[in-house]
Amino acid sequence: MDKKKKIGIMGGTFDPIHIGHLIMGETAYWQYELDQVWFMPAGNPPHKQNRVGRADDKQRVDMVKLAIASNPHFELSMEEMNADGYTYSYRTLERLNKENPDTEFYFIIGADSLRDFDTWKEPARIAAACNIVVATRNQTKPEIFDAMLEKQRNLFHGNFLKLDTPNLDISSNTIRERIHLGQTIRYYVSEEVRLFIEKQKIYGELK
């Protein structure tokens, strides 16, 4: 039998994207010896187009295109931007499984989602999709995140997944307020995005 081909998915708004995805990707890359991390922007709802203070679906996916565009296992994945906006993760991930049987998912989240996980639409259908990676955190004690991990497990019947990588404590909303309060960006996200997000005044005027 063929070995199967192990790719990432890192989900996600991207609005913008920023080092601790990077980060996330590339740690999963290694750590799981994935043979490619997708970047998948999440589409927008039609009546949630063009929201204030916040990038559009073409500025989003510009922007994850110039982050990865230096790393030869990173590519962009379309899969959730379509006309409809927004699609549930079960059903992505099980049209993926159907369309690449070849293939074996690993869906980077971190550990904020993970607890969350049993609030999301058919985790259990999520869990049966693929493996799920999750991205531990500083403020968290590792046999807390161990029992976190565990837990899921037990409920959902699903591979779950430690990512051991270090926690910046860095979002997307903090980089939109940094710009709201004039404060700089630089290093928060890829040199590429920061020009890109000053050129085109994406959140309001760079410092």
Given for the second form:
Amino acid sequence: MDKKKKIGIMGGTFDPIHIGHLIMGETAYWQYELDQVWFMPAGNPPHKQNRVGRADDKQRVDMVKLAIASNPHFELSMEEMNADGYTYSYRTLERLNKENPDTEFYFIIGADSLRDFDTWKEPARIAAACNIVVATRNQTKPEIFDAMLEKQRNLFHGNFLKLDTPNLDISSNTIRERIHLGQTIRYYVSEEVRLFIEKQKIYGELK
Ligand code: ATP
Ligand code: MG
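Swap state to the form predicted in complex with adenosine-5'-triphosphate (ATP) from the form predicted alone:
All chains and molecules follow, beginning with the one already shown.
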């Protein structure tokens, strides 16, 4: 049998996509010898669409496109961007497995997402459907990070793997806050994304 294809999935709200997301995708690509990484913006439920001070779905997708355009092994996936917004990860992953029997999926998340993994819908089914690759975050101590991974392994019997990134002290929330405070976001996001945010005044005026 031919070797399975290996696809990374970098899911997120991407409001906006920042260098943390991009470094995670790139690190996963090299560390786990992936064939591609799919950036998969999450659909917002109807009540979360068109909020003041937040990007709408089209703007979030456009920012992802701009951010990944220069990387030949990154792709946009619209799997979770359906009309009524909301999708559950286990459903997406089970559907992708069914549609791509020759592919093994690597779901890329941050340590904050791992911490509340057991509150996600059907965590055992997510763990059965993919490898889960976790980047450290919020200065989590190495031994605590290892214990968190071990805890989820014991609970859900999944393949929980570590991603070798430095602690990337950046979040979409801090970027939105920096804009409100009149602080620069240069180099927090790709230059293409920064110019797009500036032009569309998504989060207010940029410095
Ligand atoms: P917000 O501040 O709005 O919550 P965010 O920066 O956390 O945004 P998301 O789009 O919510 O970005 O994140 C998508 C995924 O990427 C999540 O699994 C999150 O844990 C992970 N992630 C985002 N930024 C980082 C980072 N700097 N380090 C590690 N993981 C990250
Ligand atoms: Mg977040």
